[in-house]
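The data below hold one chain only, encoded as structure tokens and taken in the form predicted on its own.
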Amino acid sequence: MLGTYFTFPELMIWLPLVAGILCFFTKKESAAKSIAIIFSLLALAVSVTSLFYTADKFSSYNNVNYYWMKYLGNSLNIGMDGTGRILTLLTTLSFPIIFIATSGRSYKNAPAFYGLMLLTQAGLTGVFVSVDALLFYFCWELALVPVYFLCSKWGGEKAIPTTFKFFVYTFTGSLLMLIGIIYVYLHTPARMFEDHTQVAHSFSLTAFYNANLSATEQNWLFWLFFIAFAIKMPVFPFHTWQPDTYDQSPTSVTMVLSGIMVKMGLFGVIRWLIPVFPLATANYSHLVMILAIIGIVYASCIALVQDNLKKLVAYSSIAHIGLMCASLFAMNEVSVQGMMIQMFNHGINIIGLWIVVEMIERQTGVKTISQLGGIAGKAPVLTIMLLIIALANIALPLTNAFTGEFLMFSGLYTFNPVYAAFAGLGIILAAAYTLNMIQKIFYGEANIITADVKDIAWNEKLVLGVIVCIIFVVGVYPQPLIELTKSAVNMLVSKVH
């Protein structure tokens, strides 16, 4: 019986975890690919089913708590609130899209590649459902470690130095966060387990929310956690690892990094930073927002003059994440609500852009914008799909990103009109570099590089069609996403105000 023998978040972790292990024991690429697609679709089915069981009476279906290291006050405690549910939906939806879209591509030692990808999915899901600080940290690392190997082994010619830089950034952030977790743990109240075992401190989320921390302690602990989350988003000036990593990683890995993994940082702020350190959040919100807005303008300006297609999309992502970060720290219901649904919308749109980039790079062998041109005449379906996804990425009305950006800018304006005005420059610049990119790559005369470009295959039409449908459905009727995250928004805002 559901809720007695298993729960939704358990299944969403175990399915990719088991599938990833199975892939390592297969020898054929076709078998590993089939396992990845089938198990990722099963995880998606579980995630979609869980959306019909969100009421309080179904709490046993969505939460589970097992003894782990009991005498440390630690347990395998997982559960889904509105934020976790929308991000697990994004994760379970994105991986089958990625696997199907890139199914025509062959990888050296493919079973290991798909195995590591599935382990990454399990780790990401674990991050979004963890209700225990030590488990959260464990899953945080589980999501990152496979990516190191994916980038270094299957990346471009500069993959090793790029991956090393990525490792240094993320390891430093993780170490700072671990120090912060241990300090807060030592200031948590005692915990009583169901078998009447009492421990002095606890890693549970509730215990962290009730930790006995002074304003001074909150102020310096805030930065230990924020730097770790800012690196992962990334937010200016912690962003320098990102463009090169996106450029050198296999495009399917880049889709995971930009579509899902950056949300780990935003999620960490939502679940662990703001509620645990509300006084520090109020003190430093202006500084964080200024850094985020600098990142919006800075990344948009670089994207405007960028000739590397993959780096253009990478800088575009930095600008969008900067807007989400600024809106989150504005801490009013409208801005936070917009940020919540934009996490999902950004993930869908940016993965769609990367799918198109992967198709262009695979067929032409280049990613330099100035070397391309005239693809529209060779691949009309691809051109139409790209236009829709690109226009959604710049928040055209009736597309999914419009609702989120409208709410975020409304909330930002309420908080500080000057911040909203500078952040709004990102909209103008995004339209400029996106339309310029479309014009240079898809229109004009075909050249020797693009002369043999063919239109997209059935699997690519399928995944891009799904993405386009989501863009229009959410753009026309975003209310389900708003309702899904409404309670989480109210809880978060109440922690600071």
Second form
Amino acid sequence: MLGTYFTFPELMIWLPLVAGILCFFTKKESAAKSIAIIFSLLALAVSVTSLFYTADKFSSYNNVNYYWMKYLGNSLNIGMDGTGRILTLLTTLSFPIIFIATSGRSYKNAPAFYGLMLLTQAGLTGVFVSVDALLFYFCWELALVPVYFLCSKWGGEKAIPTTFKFFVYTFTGSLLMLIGIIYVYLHTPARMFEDHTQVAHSFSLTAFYNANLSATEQNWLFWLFFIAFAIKMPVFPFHTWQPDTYDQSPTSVTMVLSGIMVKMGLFGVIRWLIPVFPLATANYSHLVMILAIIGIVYASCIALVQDNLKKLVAYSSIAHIGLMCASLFAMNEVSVQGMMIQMFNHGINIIGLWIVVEMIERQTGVKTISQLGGIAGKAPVLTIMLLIIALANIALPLTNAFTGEFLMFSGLYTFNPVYAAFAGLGIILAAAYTLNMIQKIFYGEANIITADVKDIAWNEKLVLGVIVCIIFVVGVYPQPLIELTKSAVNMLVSKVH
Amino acid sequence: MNAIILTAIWGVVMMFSGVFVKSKSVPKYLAILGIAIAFIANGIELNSGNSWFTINVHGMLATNSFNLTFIAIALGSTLIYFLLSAADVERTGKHVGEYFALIFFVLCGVSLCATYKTLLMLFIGIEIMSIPLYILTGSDKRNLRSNEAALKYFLMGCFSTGIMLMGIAFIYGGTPNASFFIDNIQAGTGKMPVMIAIGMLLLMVSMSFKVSAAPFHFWTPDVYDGAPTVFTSFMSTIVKVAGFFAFVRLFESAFGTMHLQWQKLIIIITIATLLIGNVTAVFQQSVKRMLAYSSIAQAGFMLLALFALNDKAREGLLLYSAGYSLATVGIFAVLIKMEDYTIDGFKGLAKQQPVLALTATVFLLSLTGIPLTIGFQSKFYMLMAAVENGSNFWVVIVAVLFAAISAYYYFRVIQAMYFKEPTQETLLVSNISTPFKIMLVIVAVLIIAFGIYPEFIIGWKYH
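I have the form predicted on its own already, so could you send the form predicted in complex with its partner chain?
Next comes the full complex, this chain leading.
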């Protein structure tokens, strides 16, 4: 059955895709909601099961290849390596968390909302499992379209222009990447299909890794790809779309954007940038790292003076992504390994933060930090949960982020101590703004706005409980995540050295 | 050959249908029948390689799978256009039979433009294609703007025709053995003879005029805006891509060996067209006028085929013809139903008419070039051709930056339909019939199907 008719990655794409289409045909909100929760849990089950079938002998469970536009040397090639696994796990884990956490909220035209959310999940999964450049590009763009509609339709009052800015930014980046893909494609070796048809070039990942590119070509192709990924991550100076978009989007979409979608940029760098252009990567790694580190310091400083709760979390996210980007380009085993598990941890932590933010915003209708206060007395459980997540966010030992950040910093330090020192400023500033935020929102006197805040309901307790569990379990025992990604890390590092 | 003869005959049949049949809806069904027959006949010829009619054309026309595929695209798009908008053609005025007759004559010209082998046949094809359009543009007789548009189009058209004739004359005089055959213009690879250079330049100007490439585009917005919307739909799609097909074939066969010498001119025209089309479209309030500028912008992308002039460009041209025609015919079919042609008029359409809004969104996404639509595949092929060409790589970068700008004005319509509240009670002129909706859905499905499997269109090469 498995391996002959279905593979894990296919199931992970089809389940949300089918569920998304089903949602559009439902009339009631409750029906759409249950479809979304059930199917996203099913996808999670598939994803978790797939973790037990990673060995080489199960390759037929994880890889599949269909003919598609064969005359271009293209095929529908899907497969999972360590990077793909950890990110699909993050995706399939995040969506049920998001659906359950926000299930108390009622949406206008709910079936369409849940349908689009599930289509986004399908697109994101597609990005993480495609082993073919054209398929990757397809999914990369298609994940964006439902998000565009979600943010514009269900977002805040300035959502339409903000989302459009986001769309145009990423669309421009993707088109530049498309040219890059075409150029590399035209320099790939010939491909022989199983039925002995020969085509001149190929879009497959291996062909891209073997493309015949000179150093000068790599140098400018690097930027065509990197700009697309940098916009998505976002890395300074391509980040200007992000705080506004996070602020204006409905919170459940913001969770998708900040938890998973930004990882698309990092993933693109890992799979499609560094191994394809190793010479250019070595050439430009300093420049990219400097940009990323400027981003860390800059975003942290803004977060320090930010009074808008959602924007504060957005800027903190820019800082974290900047650190991941910098350690990815440090290109030693330790830093890349740290970055791999941090991708997962950051996704979990930031979704946890957003859940709390959403709860506060829904109950008080306010997202200005200075207007809030004294919530701890009204909602003690919420406060404890947030405190744990916030401490994970600033990478306290015993929390999940600590392992990742520790590895990243030690990797960065071996690469260049000065970079590590400046990036380290980010941690100090993160502690400052996070604790400052907690203090202002949760402690002090309750005022009129926060007087009626209630503690969290069972569904929120459940998901926040799950998140806190993950934080501690991974914090104490990160070994499984490291094992999962180890081979991918080694392969990536060996491509450059 | 089937298409040329059948469309010409059917044009005459349509003309008389108006005289002998009093009922107003008969011409519509006759026209749909006729175009279906022509489409099938052309398909049979494409499949078997043999025409039903054997006429000695002395090599002045030639069919091969490439240009027959193009004719199939043109006829197929017209069939869809008739199925979507034939009822609106009826509503334009009294002379229903004649309108359809003129459209069939245009199609005859389109087929000639696709199969010509001599400059004379090209000229005849272009003229047969243009003259009925002058009449159709002015068919809304009592509307001053329609009249103005027709006159403008006619005068400018005559002017460009004159330039074209002049160019042909120069080339005829310049070729060593005085020949009209495009394969015989032995321009060589060295320095171009002066006569041929002048002739080529004049031909380039007149063809640029026909495909509304900048800086010869000034007639386009006014004519497209002034003409009855239902005919704008026809002439901005099928006729325009036929012009492109003729343009590319001419420059490939006649001047292909000197490609690098005139490529610089094409670059200037391409960039100017992209710039003017895209930037001006951004500022339009009327969707009809926006689509007129968008057609200029899309022409800029199609010009990349001339820039590249290789195998991929040929495939890209076919895909672009199909993709652009399908999506534009579809969006115009929706536009005709609107009460108010401004972007405000589209506000809240998604609530009142979900099917119309959804299909219109698919058409607009295809025009933008989002994956899974044929619009993406056509842009992708054009870019691939242009990159493969190797020289002047920067043109490709400029082209995609303009493609990103195009997202702005296409998405404004989507935003109005989905995210804004309606300004008036009824947005539409008339009730929307179920067959019309089904037809729109079919077109949207076709756009997505071709977007996934472009082999359906460019399969001629891989059989």
